[in-house]
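The chain below stands alone, shown as structure tokens; this is the form predicted on its own.
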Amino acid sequence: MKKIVACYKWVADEADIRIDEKSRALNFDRVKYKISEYDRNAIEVGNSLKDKYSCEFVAVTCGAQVESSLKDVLSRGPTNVYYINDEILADADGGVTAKVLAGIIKKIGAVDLVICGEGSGDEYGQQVGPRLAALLGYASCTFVTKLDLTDEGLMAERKLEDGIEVVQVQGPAVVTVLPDINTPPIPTLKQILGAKKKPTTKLSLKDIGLSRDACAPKLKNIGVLGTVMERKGICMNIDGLSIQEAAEKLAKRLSADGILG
């Protein structure tokens, strides 16, 4: 029986973030958290493969306050979730996250396939998947839009800028999937209630051989500001001009502003 792991990140719901009008600073006071949208695709891929091939399927996460995510992720198909909840990981960058996830996956042992979202819903750094593959010594396959298992590993379709590439990968492997790969369903009431009966496995940094100093991020976020959009609000046919006259007026205005050459 093949063993599949889906990695996910517990992120702030962007719909709840407010922007201060004067300072443009982001206000997280009333923010709720959720599983990253991209990682929901990864979880659904793992769940589909579990049902199709009778694989063992578990989820993995790390961060601060991730215990709030356990019921949600288990309602989406995994039979267990392995996690590390530590405040030192609140500011973890892609390198630290990959290091911790690799430690958890090694602790699980004999994992054949690791599935990640192409990026996270907050920073979208697109680094964790490839870094994780390097740390585990696994093959790496990115931008996946279709995935199937084979006796040797997996068959995947990758979405590139100039077309679709079909690759056969010898396992074990880490793949990162694009949102095109599926539409994650909303868990049913039965699945939500069933999640309460599923086991969870809490680990510590010490359990995977990492010190807190080793989890200090290399990348420091010094600030994030909301964007400012200023519109001139000019109506080109306010005087009842024809479409052609309005278009000519618009072209002249854009040229005057240096937008058109």
Given for the second form:
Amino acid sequence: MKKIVACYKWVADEADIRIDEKSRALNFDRVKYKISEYDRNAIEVGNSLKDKYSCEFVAVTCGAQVESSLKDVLSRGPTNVYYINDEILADADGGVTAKVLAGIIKKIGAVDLVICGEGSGDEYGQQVGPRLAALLGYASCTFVTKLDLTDEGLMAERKLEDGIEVVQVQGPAVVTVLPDINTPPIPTLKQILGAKKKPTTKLSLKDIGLSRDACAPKLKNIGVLGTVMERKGICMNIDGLSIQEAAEKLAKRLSADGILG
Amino acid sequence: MSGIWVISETPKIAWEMLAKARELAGNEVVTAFVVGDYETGMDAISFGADQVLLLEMPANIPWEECRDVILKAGETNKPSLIMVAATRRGKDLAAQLAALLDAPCVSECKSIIKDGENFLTERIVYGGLAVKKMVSNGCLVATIPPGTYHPEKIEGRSGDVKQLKPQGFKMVVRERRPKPATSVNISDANIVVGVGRGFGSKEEIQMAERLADILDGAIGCTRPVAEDLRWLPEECYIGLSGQVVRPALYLCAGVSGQVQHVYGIRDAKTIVAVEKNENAPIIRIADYYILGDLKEVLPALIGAFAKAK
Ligand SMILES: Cc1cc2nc3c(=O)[nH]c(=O)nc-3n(C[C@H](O)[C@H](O)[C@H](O)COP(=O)(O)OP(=O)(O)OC[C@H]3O[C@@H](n4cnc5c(N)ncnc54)[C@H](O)[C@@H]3O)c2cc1C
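Alright, leaving the form predicted on its own aside, put up the form predicted together with its partner chain.
Next comes the full complex, this chain leading.
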């Protein structure tokens, strides 16, 4: 039986982040967390392979506050979730994250296929998947839109700038998937309730033999500035103006602004 | 640790990066890894490389499998900066090199400044909502989007060109299906009409097309309209992972204005939104907007613009 792992990141929902107009600082006060969108595609790939070939399928994550994500991920198909929750990972960059995930995957042992999203919803560094492949000594098969298992490995369609490339891998691989590979279903009530009965496996950095020094990011963040736009924000159909009148008002405005030829 | 490496699957992006590498390198050696013949190698030298290592890839092997042979070239001297073209293949290769060198990797790097022993870099995060500044010490890997720098040919340069023979591959290409050439080009249109998921059906897009016709503009869309619904070609979608447009007017309907989409319209001179939900984010970034159902508003706009012209 093949063993499949899907990795996911618990990220701030970017739609909830507000930017202070004056200081351009980001405000996370009202932010909710979610499983990064691309990783939902990755989890669903693992889930459908599990159903198709009766593989063993588990999820893996790490971070500073990932415990709230466990029920959510388990409702999406995996039979277990292996995780490391450690404050030191609050500042983790792609390099640190890959080291921790690789450590967990080695601990699980004899994993045939690792599936990651193409990038994460927050940083979108697009590097954890290929980094994992390098650290594990697996093939790195990125930007995949179609995936199937073979006896010795896998066949995949990769979407690159100039077209599609169909590749064959013999042996274990890390695959990163694009959002067009599937449409992750919203978990049903039954799946959500079922998730509560599934096991979780908590590991520590010590368990995977990673020192705290190795978890210091090599990229130091020296500031994040929100991008702001100066816009007029004028509503055309206020004061009970009909759509027809609003449309004509807009056409006049744009003409006056010199935009309509 | 010294020198700068420039790695690209296509010569053009290598030349662009070489311009920057030359500026950052001072007296240090700039090494280019490119695919091609001796002629390609000499070109890289005239664009700023001191030495060129030609990667000779078998036809059925993905280019990024050149990883190990590149690492080997660095065994005796680790470079202080590795610039890789930020294509999909390039990003894969860059991340693997970074992992094996235990180096940081700045993906889609927007700027690099040398500050003593450190590199200061910038990139976009949170789907286009913010710019992040970072500092790194030690070997840095950065992927550079095509078009970031201007290539500069320098007369009279000389240098070494050598062949590398990559081996030890994990992937084999079984088939390649090139993308059909399209004529869609919205990145230099003066007026762009944006189509979002608020359009109820493919047929309704005709209204946007009529509007674009009258305004002499082009049709653009959001990612789900192209990638999920497949109502418009992929070349039409605007945003972080699609096209960036800079029109005088971006007029969109049924577009909610999520950060990833807004990234691609930030430089539009004027933004007009047709939207039925007054709490949609697009309202906060529009210059003018009409609240209402696009099925009613678009025909009214078609009439009004036809009259105004
Ligand atoms: C990493 C990442 C990268 C992404 N990159 C991109 C990208 O490059 N480009 C991109 O576009 N997206 C991108 N996305 C997706 C993006 O987050 C949004 O999901 C997408 O832009 C939303 O598209 P939309 O506005 O068409 O649809 P929706 O968000 O569904 O909005 C539809 C809007 O239409 C309105 N509406 C509905 N019916 C009507 C009607 N009859 N009349 C008027 N208004 C109506 C609704 O009120 C709503 O505001 C990315 C996402 C991620 C996670």
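Definition used throughout: the rigid core is the maximal C-alpha set that superposes within 1.5 Å between two forms. Residue numbers count along the first chain shown, from 1. Every value quoted in this text rests on a predicted model; they were computed, and no experiment measured them.
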Once you line up the core, how about Lys218: does its CA shift reach 2 Å between these two forms? no
Does Ala246 move its CA by 2 angstroms or more between these two forms when the core is aligned? yes
Considering the two rigid parts of the chain, by what angle in degrees does the smaller one turn between these two forms? 48
